[in-house]
Structures are given as structure tokens and as C-alpha cells.
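Okay, so here's just one chain, in C-alpha cells, the form predicted on its own.
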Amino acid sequence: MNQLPNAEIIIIGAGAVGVGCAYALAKAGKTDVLVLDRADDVGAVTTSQGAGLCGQVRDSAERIQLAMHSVKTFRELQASEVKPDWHEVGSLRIALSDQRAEEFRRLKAAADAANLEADLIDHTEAKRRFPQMEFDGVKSVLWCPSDGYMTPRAVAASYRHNAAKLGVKFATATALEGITLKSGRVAGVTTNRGPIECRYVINAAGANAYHVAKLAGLELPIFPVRHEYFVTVPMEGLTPETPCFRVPELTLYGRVRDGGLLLGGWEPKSLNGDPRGYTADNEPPPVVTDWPVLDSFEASFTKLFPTARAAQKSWVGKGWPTFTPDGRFLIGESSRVPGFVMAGGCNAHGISGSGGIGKLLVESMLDPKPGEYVKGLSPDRFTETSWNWDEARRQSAHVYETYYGV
């Protein structure tokens, strides 16, 4: 292997998160980067395990705008040569308790605020949407138009192309092992094809990314958390126009997949990891198909979607989304460690928040003024005060565990 050009900027990881900072910095005039991953392709990790969904209803203005940027972000590469394979279906959230209703109306506020498009319709509206889902007993449904889903990997692949045209340089089959520090400040990384001199390092190494900060000298906590979903065979009525779907007190999502039903859960018990039971050169171990727990997702379900009872399985999506002990994301750079720059640590947001994830990072790196909500995101929040690490564990899989909750 040739020896690797040196940039100001080297970005570890090139899934969604990786390749969508690099396009981000790319855009804002940024375009010295090199994206460094020891897979074979962008994408090819936890990225390629992703449901890809992509919801903008949130609870505060704040997180409304940043998943309406990534959405602004999808339809920007979907009008490009190499498509994220964007589908801006809409996507219908059900309230099945009175709690719950009292909790869209609470949403539907926030994203009048927000100026974001969503509306509480009735039955009649959510059956004509949706002419599959038995709306019988729920209590409220709130529609969102511009909500969709993408292809995961054809996302990562987007963001290459794009940045790439942009003079972002991309680097995989490469394996980080170090990072060089000089006064106390990044200057390199050193990999398997050599040296390569740097003014910032960019940790978006997913499952990884605890060990690349521990490369810096920092200990972040962030624990990956197994997830799972399936794909049924095609089934009769499901099409590509079909909405996105959403049930809080199922904790259910789904959406239409080549034709079949694809359903995905969070967990009321996770099984999650310990990053300091594995090393830099390996991901968390294989995640093995838990039957029962997805024929529970499918059990639930068939109080709303009857006709999923039983449907054949054609394929299980699995992997190991990393979440913090406060569920926020980990964006910005390091005053531990000038030039150590995080963008991770995303709470099974990295690939439907990757713009808004771009977004922030620029802010939090070219702003001389970065907002409140920026600030609130530096590794700092961890490194210069103290917790413990069973507790902040056990803190991320609540997180997970509850990412329905009221």
C-alpha cells in the first residue's frame, strides 16, 4: 500500500456519521480531510445494520431542527449521482393510551414551533394512509409528512461521492494504531500503512470509539447496546409509498422493505457491553439472533397488523448502536486534548441524525460562538468531571430501554 497523504483533518470511521462529517466540513470550506476505515467500503459496520428510518418529531425545537437539517441533508444527496435512496414516505405515530395522547399533543406543539409539518389526524385519515393497520382503540395518531427511510449503506455511499467531489480523501482497508500528540496536542496518527501528519482528529469510530479516545488518553462512556429488527417476505398491499410507523407503547418501529414488513423493537431488559471487554482491532463480539424477543415484536404487532402473525422471515438486522449515560450525543472537540475532535456516542442516531450530526460538528468546530446546545455536547461534559462506570453503564442502557418513555 502507498503511504497516505498528510491533511488537517483525519476522520476515523467511515460510517454514516464519518462520511456525513466529512461532507459537512467539505461544504463549509473544509475540504483537507482524509477519512481513514480498516473496512473494505463506508459504510460496512454498524451502518450497514441500520433499520433506516428517519423521524423528525422530537420534544424540543432544538432536536426538531437538527433532524430537519438531516432531512434537508437526504433530499440534497437524493437530487445527486449517487443516491442515499431517499423515500420521504411520511410516517405515522400511534398513541394507544390516553399518556400517550397527552404526549402527541405536547409533540405537535413542539413542532409547530419548530415549523415543522405534523398533524393529528383521525382513523378514517390514518386508514386511508395506512389501509393495512387496524386503528380500532388507539387513541391519537400524529402524521408527518416529510418523515421517510433511506438505504444505510447507499447513505455512507452518497456522502463519499459527494465529498469526494469535493476533495475529501478516503483511506479504508486502513487500521488506526495511534495517535500522535505533541505539547499535549494531536499532530498525527500512525496506521498500518504508516504515519500520517494531522491538526485534528475526528473519533467517529462507532463501537470503536471508546478505544480510539482512549488512543487520545480520554475515557468517554460509551457502551454499545444490541438492537435488533426483522424482514418479512414481500407481503400483499406493502409498497415503497407506504408510511413509516412508529407504536411508543409497543416500542415498535417499522416500515416497508423490499416489498415485506421490516419491525424493529426496543428492548424493556438490553443485553449491552462493556467497550473495555474488547479491543481496538475488534468490534463487540457477534450479535446472536435473539427468536424470542424478535417473535415477541411480531406478537405485539398483530394487535394493530394481524396479517404479520406467522409471516415468514426473510432476513434479521443486528448490531451495536452505542449510546452515553445521558442519551446525548458526543460532538466536539476535546480541551483535554486540543485537536481530539468526538463525533459519536450517538444513541441509534447516527444514521437518520448524520446531517444533523455534520451540522453540529461544523458549529462545534468552526463557530467562534457555538450555541448552548453545541456547548452541551463536548466530551468535556465526561473527562473533567467524575462518574463511575457501572453506574454510567448502567445509565446507557437505560437509555436504550426506555427510548419510548413519557
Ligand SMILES: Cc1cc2nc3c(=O)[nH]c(=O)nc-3n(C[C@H](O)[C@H](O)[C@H](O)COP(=O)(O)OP(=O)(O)OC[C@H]3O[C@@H](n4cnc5c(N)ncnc54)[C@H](O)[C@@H]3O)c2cc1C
Contents of the next structure:
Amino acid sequence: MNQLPNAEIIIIGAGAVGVGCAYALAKAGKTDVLVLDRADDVGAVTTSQGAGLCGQVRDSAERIQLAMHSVKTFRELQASEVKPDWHEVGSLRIALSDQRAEEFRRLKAAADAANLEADLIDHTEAKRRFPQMEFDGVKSVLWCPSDGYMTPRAVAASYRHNAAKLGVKFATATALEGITLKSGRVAGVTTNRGPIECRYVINAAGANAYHVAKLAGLELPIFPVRHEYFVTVPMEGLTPETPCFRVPELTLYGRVRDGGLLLGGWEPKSLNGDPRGYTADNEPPPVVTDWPVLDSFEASFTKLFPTARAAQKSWVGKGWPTFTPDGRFLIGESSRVPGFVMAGGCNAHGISGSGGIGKLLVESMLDPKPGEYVKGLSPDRFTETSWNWDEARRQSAHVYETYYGV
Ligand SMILES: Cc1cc2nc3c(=O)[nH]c(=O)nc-3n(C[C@H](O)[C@H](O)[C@H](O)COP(=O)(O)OP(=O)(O)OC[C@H]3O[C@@H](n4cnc5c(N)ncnc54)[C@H](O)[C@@H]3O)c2cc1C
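Since we've got the form predicted on its own here, give me the form predicted together with this ligand too.
Starting with the chain above, the whole complex follows.
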């Protein structure tokens, strides 16, 4: 294999986050960028398992704007030669209690304030949009017309294509082995293909982000938590235009995939890992399909979608998205190790959030006066304070387990 070129910025990890950051940097004029991944292709690890939903309705202006920027990015990529398979089909958020209906009113107000169209619609309108769903007893439905879904590996390939067109270089089958510091700041990396000099390392290593940070001498609480969904064989009436949906009280979400129903959920008792339990040159242990958990998703969905009960399963998506104790992304340069930049801890939003994460990363690195929101995502919040591993793991699991908490 050839010697790799030096680069101003090296990104470790070519999942949705790494390639999304590469694209955002290139668009901002930073093209001396090299993306490394030890896998043979981009988007091959956690990203390949993602359900690919993108929802923009959130409870804060910043989170809504981040998601809106992602949608803008997916539209842009969809107009290019290599497409992310973006389907802007809208989404239905379904409330089963008065308390949740009240939350929907607050979410709608937050969407209005951020200029995101979101409408509370009646049962007739909801049924027209999703005829297979039963809305009897449903308390409220929030419709967001610009939400949608994509194919995660296609998103990664699209980012790669479009970033490469702007000058970004990619090296797959290339493993990071070390980070070289000079006078305390990043000066390069070592890889299985030899050393490379750089000024910045961006850590987008997904479930290995803890290990990559450790190579720079930083200890960051980035916990893998198991997540799964199933896909059924094609079902009558489901089309690529069928909207995505979320049912917070049942902790379920879904969409159409290959004519079948993709149904995922957040179980109340998570299976969460400790990154210190596997080494830098390994991923977390493979996920064994947990049918009792998947069956529980199916059972609780039956009332809303009776025909799904009997549908045969054709595929299971599963992996280890990462969670942080405060449920916030880790984005930005470390003040302790200048040149070491984080882009991770995505709390299962790494694909849908990739456009917005790229924008925030650019702001954190290039804007002389980054905003308060992005400053609050800095890794310094964990490296410059003391925290306890057991407590951090418990908190990260709690973020997963209360994903749809009011
Ligand atoms: C079942 C499931 C459903 C999901 N659904 C959604 C969804 O609907 N929407 C959404 O937004 N998110 C979803 N997620 C979460 C989403 O998949 C993740 O947030 C996202 O893929 C994280 O991307 P990443 O780039 O950080 O990580 P990854 O995709 O894991 O990429 C990290 C890369 O780093 C590389 N790497 C690690 N160590 C090294 C090293 N030493 N040297 C070189 N390369 C290295 C790995 O090979 C890997 O390719 C889901 C996840 C799962 C498991």
C-alpha cells in the first residue's frame, strides 16, 4: 500500500459522522482533509445498521435548527450524482395520553419558533396519511411534512463522493494506531500504513471514540448502548411514500423499508457497555438478536397496526450507538490537547444529525466566536471536571432508557 499523504486535518472514522464532517469542512473551504477508516468501506459499522429516520421536532431551538440543517444537507446530497436515498415523506408523532398531547403542543410551539412546519392534525387527516394505522383512542397527532428517511450506507457514500469532489482524500482499510503530540499539541498520527503529519485529528470513531481519545491522553465517557429494530417482509399498502412515525408512549418508531415495516424501539432496561471492556483494535462484542425485546416492540404496536402482528421478519438491524451522560453530543477541540477535536457521542442521532453535526464542527473549529450552544458541546466539560465511571455509565443508560421521556 502507498504511503499516505500528510494533511492539515485527519478524521478518524468514516461513518456518517466522519464523512459528514469531511463534507462540511470541505464546503467551508477546508479541503486538506484525509479521512481514515480501518473498515473496507465508508459507513460500514454502526452507520450501516441505522434505521435512517430523520426527525426535526425537538424541544429546543438549537436541536431543531441542527436537524433542519441536516435535512437541508440531505436535499443537497440528493441533488448530486451519488444520492443518500433521501425520502421526504413526512412523519406522524402519535400521542396516547393527555400528558403527551400537552407535550405535543409545546413541541409545536418550539417548531413554530424555529420556523419548522409542524401541524397538529385530526384523526381523519392522520388516517389519510397512514391508512394502515388505527387512530381510535389516539389523543393527538403531530405531523412534520419535511421529516423523512434515507439509506444510511447510501448517505455515507454520498458524503464521500461529494467531499472527494471538493478535494477530501479517503483511506479505507487504514487503522489509526497512535496520536503523536509535540509540545502538548497534535502533530500527527501513526497508522498500520505508517506515520502521517497533521495539525488536527478529529475523533469520529463511533464506539471506539473513547479509545481514540485515550490515545491523546483524554478520558471521555462515551458509552455504547445496544439498539435494535426489525424489518418485515413487504406488506400490502406500504409504499416508499408512507410517512415515518413515532409513538413516544410505546417508545417505538418506524418507517417503510423495501415495502416492509421497519419497527424499532427503546427498551426500558438497556443493555449498556463499558468502552474499557474492549480494546482499541476491537469493536464492542457483536450484538446477538434479542427476540424477546423485538417481540415486545411488535406486541405493543399491535393495537395501532394490527396487520403487522403476523408479518414475517426479513431482517434485524442492531449495533452499538454511543451515549453520553448528559445526552449531548461531543463536538469541538480539546483545550487540554490542542488539535484534538471531538465529533461523537451522538446519542443515536449520528445519521440524522450528521449534517448539523458537520455545521457545528465547522463553527467550533473555524468561527472565531463560536456560539454558546456549540461551546457547551466541548469535550472540556468532561476532561476539565471530575466524574465517576459508574455514575456516568448509569446516566448514559438513563439517557437511552428515557429517550422519549416527557
Ligand atoms: C439499530 C440502530 C438504529 C439506528 N437508527 C438511527 C436512525 O434512525 N437515525 C439516526 O440518526 N441514527 C440512528 N442510529 C444511530 C446511528 O447509527 C449512529 O449514531 C451513527 O451511525 C454513528 O455514526 P459514527 O460515524 O459516529 O459511527 P460509526 O458508523 O460506527 O463509524 C465509526 C467508524 O470509526 C472507525 N474506526 C474506529 N476505530 C478506528 C481506528 N482505530 N482506526 C480507523 N478507523 C476506526 C470504524 O471502523 C467505523 O467505521 C441507529 C443505530 C442503531 C444501531
